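What follows is a single chain, given as structure tokens, in the form predicted on its own.
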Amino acid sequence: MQAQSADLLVRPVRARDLDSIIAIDAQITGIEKAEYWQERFHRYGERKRQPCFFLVAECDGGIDGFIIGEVRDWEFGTPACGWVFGISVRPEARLSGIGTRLLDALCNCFKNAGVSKVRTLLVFDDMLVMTFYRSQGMMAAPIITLERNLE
């Protein structure tokens, strides 16, 4: 059953809704990561440490959806702006504006942050992550990411 944008509320995370967002998270990528789960609650919900935000889309008590951030300054040299570290709903929920509402309500979060820039990474070839942040106006940054194999 597809959960109804009207219907949705976009709020902070709470302790209860861990298992929700671990069992969101699992059937997405097909591991379950009940410990990065909770430490991410707790660096990013729990303490409510500013301006570290995650976010969850209720609707009818069940969660559809979740969404992580915080606002990170002069990292790579540039001014703060606010970075999405995780955007995540249930398969059975997408089109049906979740993902639109969490990333709107995450960038509110950043703007009355003081920041007006967001950006996030991720793989280049998960063309539905893509899709996703390409519909949602965001482009190619000036940023570009290297890496080296540490074996």
Given for the second form:
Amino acid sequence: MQAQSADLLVRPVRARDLDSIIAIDAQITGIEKAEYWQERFHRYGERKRQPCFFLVAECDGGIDGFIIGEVRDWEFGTPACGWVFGISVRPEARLSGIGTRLLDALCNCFKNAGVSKVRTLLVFDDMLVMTFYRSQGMMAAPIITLERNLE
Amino acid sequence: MKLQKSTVIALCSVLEAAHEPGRQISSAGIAEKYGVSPHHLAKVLRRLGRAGLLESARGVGGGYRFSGNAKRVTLMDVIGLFEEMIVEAAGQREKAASTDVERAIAQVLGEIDETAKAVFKSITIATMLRLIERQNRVAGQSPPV
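Could I have the structure of this protein in the form predicted in complex with the partner chain, to go alongside the form predicted on its own above?
Below, the chain from earlier opens the complete complex, with every other chain and molecule after it.
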């Protein structure tokens, strides 16, 4: 059964959420990255280093999704803004507004931290996430990513 | 980038119809609003109908109704019906290039195509309608049609 958006609690991550977060990420990406998420928790959750935010969406005692972001000054030469580093929602819990609630909560954190713009970065073919961000009103930023092979 | 006139008219027609899903839009109204010939518009609407994005209603007050899923149909789904260049894989242009200069130009044009495709694929009709509403709120205007 899908969680209704109103039943959700969006709150800062706790250590006991990590197993659920690792499981959600592994379900979506197909790769279990326990060490990576421990490090993310240490950096964005445990240390409470502001303005870093690691939020989870809890429903009936279970974790249905999470979002991570941080306010960064002069990143790539641009004024301070909030960066969303990742958002994931358990596939069975999608289409019930959880992603919107998580992003709204993170945006409120960013606003409280004094910035007025939110940005993210994602790959071209990640249409699921790109379509989500578009549905939230996000448009192309005046930034372009470039790369080359190191020979 | 520049889209063909048919493509722009198709996008306008779909968005006008999707704005009020239950309501029929008249082709005469669209033709007048966007300054396009009824003959040209009829061809565009027929193609949209064949693609399942619009359905026609006959009789008095007949017109067109949006028949797609606004949360699923993307701009690319509409554009792809009219723009062969966009749908064509970027690699094809590079294959057709016979000199090093042409291949370099094709690579840059391919980069632009891929960016455009990613943008068009990521924006649904529902997202466009919200964008229009936001623009209208900012400008203090009424919604389309």
